[in-house]
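Listed next as structure tokens is one chain, alone, in the form predicted on its own.
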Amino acid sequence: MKYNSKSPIAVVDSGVGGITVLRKLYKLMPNEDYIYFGDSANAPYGVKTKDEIRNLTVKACEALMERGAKAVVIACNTATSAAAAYLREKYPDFIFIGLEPALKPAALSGENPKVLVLATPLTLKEEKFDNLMAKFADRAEFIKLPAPELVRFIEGGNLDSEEEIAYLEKILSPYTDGRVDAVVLGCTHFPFARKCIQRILGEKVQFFEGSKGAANYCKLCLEEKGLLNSADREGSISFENSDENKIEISKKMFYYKG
């Protein structure tokens, strides 16, 4: 593996959801080059076994490393849980940035807030998630809410469709009484549904996601290793997907203003 400061940053996701992380990375480091790989042909990851997800994620990451990426951002909470520790152990000198649900900032957002955690079924069942939640159990009341179908709607690129809205209204109906203080968007797909969720739960509900923290940590790691690109120009983005039909959708969602 040969890479230097001018090498690209790779962003890997189960589909198009990691575009939300790519957007944060590009805003923070616009002069870097990026390769975005979505594995939409195998999406959604959240209903697969941990071994299946790890194998798919490792295969994608290693392919991008071979192509000279200087860092890989695993822009998926589910894939991070399944594969990040394995990859860091196998390649201890390489930069892997993972995602985790933003439980800490949500728990600290008020006095004993009631926090709704939307994520994939696998993320919510992970021991890693339970351990993270236990750290802040005395600071907030957490409610797990799996939302596997939301990934499918967003993968289609038809944001705020009637079907998506009906699905969200159904699963969120028990929480429209104003008692929810915060929502953790525990899947990188879900920020694309934030406005719809806000309309259902009310304007006072705060939202938290892990993409900004991941972008900041990526920059810090690159800086520590002397791998930040110092070029004074706008970086490039290459969109790739195991389902070629999703490449144009990925581009559309990167520039989505909603």
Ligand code: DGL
Given for the second form:
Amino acid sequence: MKYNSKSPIAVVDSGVGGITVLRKLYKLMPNEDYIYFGDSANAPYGVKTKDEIRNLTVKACEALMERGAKAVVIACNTATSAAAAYLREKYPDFIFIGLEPALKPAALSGENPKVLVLATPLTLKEEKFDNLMAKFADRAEFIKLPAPELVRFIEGGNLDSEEEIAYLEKILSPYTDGRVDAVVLGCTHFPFARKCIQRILGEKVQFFEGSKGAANYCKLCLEEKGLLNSADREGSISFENSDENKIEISKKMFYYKG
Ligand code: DGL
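Can you return the structure of this protein in the form predicted together with D-glutamic acid (DGL) rather than the form predicted on its own?
Let us now look at the entire complex, which starts with that chain.
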């Protein structure tokens, strides 16, 4: 693995969801070069077994490391749950940034808030998630809500479609009594549905996601290792996907004003 400060940052996800993280990275470090890899041919990950997800994630990350990436952002809560610990142990000197549901800021956002955590089935059933939830269990009331179909709608690139709205209205119907204070978007695909969820649950509901924190942490890790690109110019983004048809959709979603 050969890389230096001019090498690209790789960003990986099961599909187009990690673009929500790429947007935050690019905003924070616009002079860096990025390779965005979405594994849409194998999406969704969240309904697969942990072993399957780990194998797919490790394969994607190692391919990008081979190509000289200086860091890999695993822009997927599900892939982070399944593979980040394994990758960090295998490559202890390499920078892997993971994503995890933003329970802490949500728990601290009010007086014992009622927090709805939307994520994939895999993320919500992992011990890693239960451990995280246990840390803040005395500060908030958490409700786990798996939303696997939402990943499929967003993967289709047809944002705010009638089917997506009907699905969200159905799964959110037990929570429209105004008692939910906060929503954690614990899947990187879901910020693309934030406005729609807000319309259903009401204006007072606050939203939390891990992408900004992950971008800040990525910058810090690069800085610590002297790997920040000092070039004074706009960086490039190479969009790649295991399903060729998703490349144009990915570009469109990068600029989506949602
Ligand atoms: N974007 C992924 C996450 O953050 C999950 C999507 C999938 O199920 O493939 O968890």
